[in-house]
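Take a look at this single chain, the form predicted alone, given in structure tokens.
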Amino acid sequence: MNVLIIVAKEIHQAIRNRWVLAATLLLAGLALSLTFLGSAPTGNVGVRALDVVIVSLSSLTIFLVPLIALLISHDAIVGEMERGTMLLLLSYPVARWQVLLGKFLGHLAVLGFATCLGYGAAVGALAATGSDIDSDSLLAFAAMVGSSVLFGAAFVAIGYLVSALVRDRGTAAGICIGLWLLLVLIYDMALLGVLALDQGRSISATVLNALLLSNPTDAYRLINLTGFANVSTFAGMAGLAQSTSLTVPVLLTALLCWTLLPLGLAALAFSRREL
């Protein structure tokens, strides 16, 4: 009962601010805009169009969707602590483990809605337009808009955890630019550097299939542009979905560790915190 309460303050709080609004207007926007300007040519190269805009909205998730977890969750403790507030909340018959399960699970709700609803709006426009929407291609982009959650998850308990751990808002911000400056760029431009090197001497697939799921903006890249036959073949990464062993199931539970294991330590961190 306490950690729905925490919920519903946390829902309360990011509607007004605006964060719930803000959140949906710009992914509504930039799906409309991917999807009006995506799908004008597939007419004549035989793409379903929502193929093309399921290829055009998991490689905005990748940009969009991390920065926006790290700015909803940098500051849910240390700027609480700042404030005064979560001292005052404390002072409730409340746990620390459930404020933060509270708070984050607000926190992804407000992500998750804005993700739903922003995305969802692409599809109500092909539809609007006459677009032919098959079983298929609406299975795939269910998964994405699922799996776009979860990676959104992820990233909010990366925020948490940085949250739990700094002193000050400022130095919360800065780290999780750099973070996500880290996982959603500077990785991968190095990876495909160190293979380009390599060209498959050391590298072996099994490490390979490690380093891709040390990053979980690669576990949902892999999912969404290799994990359905008529999107990957689109995307250009045909040959990545036969050479990689890594299933759906396990990238999926990838992420699902990159969400629980930075949560459970971030409940660690602000266990033992002093106020």
Contents of the next structure:
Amino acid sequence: MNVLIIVAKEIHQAIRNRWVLAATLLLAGLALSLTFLGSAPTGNVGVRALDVVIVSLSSLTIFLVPLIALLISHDAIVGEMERGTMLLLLSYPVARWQVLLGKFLGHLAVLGFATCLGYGAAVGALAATGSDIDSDSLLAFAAMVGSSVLFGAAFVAIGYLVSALVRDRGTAAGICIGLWLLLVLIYDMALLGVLALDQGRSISATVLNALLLSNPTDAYRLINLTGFANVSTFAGMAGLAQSTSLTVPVLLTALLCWTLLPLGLAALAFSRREL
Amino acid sequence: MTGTVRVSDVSKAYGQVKAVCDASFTLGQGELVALIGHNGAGKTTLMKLMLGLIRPTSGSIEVLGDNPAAGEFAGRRQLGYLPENVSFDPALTGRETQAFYARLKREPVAKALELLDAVGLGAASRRRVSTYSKGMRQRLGLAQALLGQPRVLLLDEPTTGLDPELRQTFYDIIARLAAGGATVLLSSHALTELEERAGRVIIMNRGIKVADGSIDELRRLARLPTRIRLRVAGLAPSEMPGWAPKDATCRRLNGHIVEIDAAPERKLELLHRATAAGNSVEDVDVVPPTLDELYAHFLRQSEQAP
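Having seen the form predicted alone, I'd like the form predicted in complex with its partner chain now, please.
Following is the full complex, with the preceding chain placed first.
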């Protein structure tokens, strides 16, 4: 009950602050431009348009969704403490984990709404322009949207953990930008570099799998670019899809762990925090 | 009298700084207690300890049957708190804010919104909090603290930023709550305001409780002199009347007033002597030591003690 009250308030606030509007417009705008520009090089012959869209949108998600998630979450605890609103909230009959869970579900709802609506606009546009959309592609698309939300949830949780640990908002923002750079850009480059240098001598498939699972971005990428046969052909990941033993359930579990573990740690850090 | 708040041997240290040091007291039902002390004396720390926002370094606290340090909060439905410099989410309106807090306390929202009128927020309650002045935020802060017939009210500097009229309303409201059995603990710098209202005063200095009792008890303990002012006719500007005691301090104020510092038990004797001296005394004023003076006295005393 308490959790629901806080969820409702977070959503209300996000609507008021135009977070929902901004995130939805951003995602919809980029999704639409990718839909129409992205089909230019492939043309419209013999290629299922939605599969191309899935590939481009999942690449977009990798950069954008973590950024939005960290933007709304890095401030959640330390920001409310700095503004003094947390002091009053915690004097009410509500447990700290309820506050955290309420915020999480509220922020997740905002992110989910923006993703579904923004990416949904792409499908709507394709349907409106008369492209053929078969049920396989639609299923892959739904899976892409679902996993994008889960991917966002992981970064919301990571943002909370940072927010629960640091002393001021500036530090939280700095660390979150650093984490974004690390997990979204640097990790893959470093991994590629290491693999190229190693030439398969000491890094076995198991180690590679472990390395891929230990970054939520790679888990998400593999789900969408290798999970569906049609899509992986376009993604140029068909080779990897055949060689990797990581199945979709394993990858989803990894993403789920990336959500629940930081969230649990954030709850722990928050419960021990003095204010 | 049943205790609603029990503080036993509580200390709280932040690194080297001892914010509260071995404080013990029990607050009972229906008590209106003033917590006074200068900035950094440990007033806010004590309230935060009672709310479980921070944990004591040693000692234990019980509030409405809960141990706040262990994260118990069932009793908080009957607890109202107004922090110093209260702040709210700027994007929501006063009514939305009040409704949110009412839901958390499982109070009917309609009743909660009536409180906004009681604190005089009225029309402004439909505006966003970001447009509020300090006084309006303080009113909203009061309204949320009064939600749901609280049995314990913790008010940290509640009257700062309130205009005199609302101040009066505020004291009326809390006096009514105290009469109904609520425990009210309020910290303030406005000592003259508290003097007539607080049934009990706790004085803190550097985290140590230096005095605790009703104002009369503190007066007896402090043994500060009562000032007796007499308007006396027919005296030269620097002359003392013949009946003035040799062992008490006498002063002349602006021409024809004689001021005598009387030890508490000698008040009546001095008045008798003055009136016995004939009709040269035209008027009498008896000024007992004020809370300001008592506060200064207890602070001096605690500073001198090793």
